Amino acid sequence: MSTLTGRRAIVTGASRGIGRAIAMRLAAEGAEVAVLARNGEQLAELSDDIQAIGGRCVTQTTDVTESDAFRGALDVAVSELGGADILINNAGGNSFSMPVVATRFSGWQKTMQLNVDSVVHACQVVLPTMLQDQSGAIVNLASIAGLRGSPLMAHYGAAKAAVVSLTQSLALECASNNIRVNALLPGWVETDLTGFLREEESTEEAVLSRVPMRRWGTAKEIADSALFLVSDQSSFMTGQTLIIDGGLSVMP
């Protein structure tokens, strides 16, 4: 029997990269998976891949920054799965670099909507069914950018720091209900979103020079870590931040 047989998982931002890898990993371990993202075509391809390995997949095309539509999509996902045992809040990202003094406040707000508000919306929709079942596991994708100063990306760092703090508060609120909440903090991972950093060898060398292991992380490595956090292997672990960054965060 696979690790997650009989469990129902919801993954946001699942159309590509880390989110896609997590959805595939959970499905491979026996979970029924609902995947949400903006790109319906990519979600359809993911659904086909999950079905090809014998899994069940529910797709919902939605934008997590459009709160009412997102909450509605989550409601449908929970309904079609018949509940939820696992929630992976993976949707997030950063689209610009700018000093705080020059950052448009609209840009700041959009970053918060994408990275923080979406996590709150998802938890508010999905947690009631977990509370009813007195069981569940939530993993919030943050970033090592939220651990210390992030010059030119203060908006993103602040958002991910908020996700870490939210994770800890939710863990305390939910522990007595047998619901675990942890945060997963990747470093530099080789995905489409970081592709621009590999276009020039000098830029890539500058990035990896700060990583003690001198390489990119992979989406599979993050997915394996997410599986650990939602499985019974981490059954006594909640309110924690699991850092997967090749040693970057401990560099002086």
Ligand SMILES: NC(=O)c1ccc[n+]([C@@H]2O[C@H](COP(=O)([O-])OP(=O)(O)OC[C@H]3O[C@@H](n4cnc5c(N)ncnc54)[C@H](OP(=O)(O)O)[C@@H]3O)[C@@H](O)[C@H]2O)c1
The other form holds:
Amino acid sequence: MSTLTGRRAIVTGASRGIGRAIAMRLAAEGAEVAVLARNGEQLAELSDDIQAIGGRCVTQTTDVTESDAFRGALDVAVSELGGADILINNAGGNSFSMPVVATRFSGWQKTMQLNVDSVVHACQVVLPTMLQDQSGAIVNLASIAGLRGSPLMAHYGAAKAAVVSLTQSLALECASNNIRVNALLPGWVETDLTGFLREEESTEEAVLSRVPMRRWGTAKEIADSALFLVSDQSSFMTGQTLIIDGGLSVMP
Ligand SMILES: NC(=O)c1ccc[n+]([C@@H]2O[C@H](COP(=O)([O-])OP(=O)(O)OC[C@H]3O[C@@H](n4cnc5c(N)ncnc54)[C@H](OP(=O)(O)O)[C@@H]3O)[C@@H](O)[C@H]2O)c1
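Just the form predicted alone so far, so send over the form predicted together with this ligand.
To see the whole picture, the full complex is given below, headed by that same chain.
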């Protein structure tokens, strides 16, 4: 028996990057997974990869910022899995850098829809089945950007700070129902999201010079921590923020 045999997991933003790595990791540990994202081709490839290791995968092509369609896709995912024991709210990101004074409000709202509203929608759809079962584990992808000031990325930092607070509130609301809610806070991880920082050697050097471990984190390292947070190995842990950043957040 693997760690997650018999468990059913939903992973948003699973077509690439951290979400894909988490979906693969959970499947490798025996979970049946439903994966959601906009890129159907990449989801189909992931599904093939999961089936190749003997797993079961359900795909739903959806945009998490289109709330009604997203909620519908989650409903289908829950129904195809026959319930949900694990929810990974991973879809998120940031598409621009701008001081607050010049940020278009539509850009602010889009960032909130992608990173915060999507977590609320997913929890509202998936929590009822977990409450019925009196069991579940939710992991929200926040960021160390949500822990302190993020100049030129205030929209993203504020969104991830909201995810941290939401995680803590949900954890308290669900603790007596045996549903645990925790957040993962990565630092700089090598994915498409941070690709623009590797285009110029000098930019990459500037980023890594501030990371005590002097390297990018990998999606696999984040997936390993996600596995810990949804497994019984963290069974007395809820409302917590697990930071994985090569030491960046404890720099003086
Ligand atoms: N990489 C880092 O350094 C880092 C650091 C801290 C926190 N994080 C957080 O970790 C999470 C994953 O980041 P990542 O680095 O893996 O990013 P990524 O490589 O850009 O992947 C993002 C994933 O989210 C999906 N996604 C984006 N917008 C979506 C939308 N509107 N609807 C549905 N799916 C959407 C993408 O799929 P489609 O394009 O197919 O929709 C993709 O699967 C995010 O929440 C991010 O904020 C990342």
